[in-house]
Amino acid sequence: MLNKIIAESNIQKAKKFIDKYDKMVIVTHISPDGDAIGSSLALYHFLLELGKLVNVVVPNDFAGFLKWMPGVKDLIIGNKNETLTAETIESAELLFCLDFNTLSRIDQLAPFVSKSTAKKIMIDHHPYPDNFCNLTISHPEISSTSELIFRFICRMGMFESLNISCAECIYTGMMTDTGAFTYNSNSPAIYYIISELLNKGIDKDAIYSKVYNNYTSGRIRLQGYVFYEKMQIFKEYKTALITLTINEQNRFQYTKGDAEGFVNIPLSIENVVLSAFIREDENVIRISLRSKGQFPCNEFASSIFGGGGHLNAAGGEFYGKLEEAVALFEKSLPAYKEQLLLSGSKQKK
């Protein structure tokens, strides 16, 4: 049995909204990952099962290895159809905000969501949520928003309405946000949920293969290049850094998602506590951070790059040149040296 993480008052309020309204829209964060797409499509299939009129809007495109998921063809890509996006959000009676805690995380969708007269429900697992929704279900202690969607459905007493498409999406989100259950995944509840999803008929081995064995040849070549040519190790700070320019991405026919997971790999190196990936994107530099132990990626991301996230996984953005972002990163390491060394020593025990 699952412990009742979500407050009963929040469950009852959400049920009233769902019972009252028919036109529903789900939105998630920019550059959506497996948990963002998984949780959004899981809720989409669940609400369809209840007979609701539902649309899912994402700010921009996402990785190809997620496009097998049931319901993907029905997604509205915000930056590809701005008129439809605006009309869809404006028509909503109930808005679900999934896997983000502040409007800045949905980029160009933010003005539409902000001015919407719809009731808004946030379901998210990132810390420090902003107060822009009528109902906020925020649990940073939970490993993924997809897990929260499972709990949300079950707490409403509607497990029978969770069909196999919904189950596949939940599992995908849970799997990808824990690195295939290799971090942030020690809770026994996670494996209880997996067993329930298996009972719904999912093929977890097939899902793993579709996500992790479905890369382009360009990605594999890019990965070799990144770790042979571009990785730096700062031994005195137990830190690894990889960088990637747009020209380098073009050299390897980069497609959306080809660098997904690169930031995790240096953590397999002995004595590396913090891994950073700084990538040049169109008009912005994107920073991804991962760590071992108790080193606070989210604190580093927030104070240096105005970002955020979780203890061991966070990110941010930098508006300037790639070399400026790298210089700022390197300049910031001495202030965190003690924490890095302490986290490293605890890992050895």
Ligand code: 5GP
The other form holds:
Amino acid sequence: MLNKIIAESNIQKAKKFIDKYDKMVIVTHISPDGDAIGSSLALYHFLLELGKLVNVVVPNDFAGFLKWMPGVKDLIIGNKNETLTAETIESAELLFCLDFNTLSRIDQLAPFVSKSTAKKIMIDHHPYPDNFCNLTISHPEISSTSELIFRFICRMGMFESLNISCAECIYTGMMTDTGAFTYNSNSPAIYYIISELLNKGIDKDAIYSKVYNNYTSGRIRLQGYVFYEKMQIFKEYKTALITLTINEQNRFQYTKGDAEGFVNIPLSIENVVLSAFIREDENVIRISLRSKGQFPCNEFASSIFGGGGHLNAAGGEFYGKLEEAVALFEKSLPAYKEQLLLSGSKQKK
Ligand code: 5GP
Ligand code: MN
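Moving from the form predicted alone, what structure would you give for the form predicted in complex with the ligand?
Okay, now the whole complex, with that chain kicking things off.
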């Protein structure tokens, strides 16, 4: 049996909303990752199974290695279809906000969501959720929103309506937000849930392969370049840094998602506790941080780059030149020296 995490009162409130309304819209965060797409499509398949009218809106496009997922062709990509996006969100009676905790994370969708008169339910695992929903189901102790979707469905007593497409999406989100169960994945419940998903008929090995053995050749060449030519190690801070300009991305025919996961790789170096990836994007510099042990990436990301995230995985943005973002990063390290040196390789449970 699965331990109860979500409060019974929240389950009852959500159930009432789901019973009452028919037109439902699911939104998730900008540059959606495996958990954002996984949790959104999982809930989509579940609500379809209940006979609801459901749409999923994502702010922008996402990595090709997620495009095999069941239901992907039904997604509305916000910045590619602005009219449909506005109409869809406006028509919602019930809005689900998945895998994000603050409206700024949905970029240009934020004004539509905030002015919508629909009831709103947040299901998320990022700490410090903003108060913009009628019901906030927030569990930072759970490693993925997709796991929360599984728990949510079970607790409503609707396990029968969790079909194989829903199960595949849940598994994908759980897998990608834990680096294929290599971090934030010590909870026995995760493996209980996996066994239930296997009972639903998922092929977990095939899902792994579709996500992790499905890269472009450009990505692999880019990876070689980045780690051979670009990685810096700041030994005195147990920190690794990689950077990538637009020119370098173009050199390797960069497509969206080609650098996803790079930031995790330096953590496999002994004595590296913090890994940073600073990448030039179209109008912004993106910062990704990962850590081992207790080093708080989210604190660093929020105080230096106005971002946020989890203890061991966070991100932020910088408006300016890549070199300036790098200089700011380097300048900020000394203040964190003690925490970096204290942070061992012990994983938070
Ligand atoms: P990634 O490095 O994969 O882009 O993001 C890692 C984690 O940090 C994710 O959980 C994501 O939600 C969070 N994150 C990334 N960028 C930002 C940001 O700009 N603002 C906030 N609040 N969180 C972010
Ligand atoms: Mn997530």
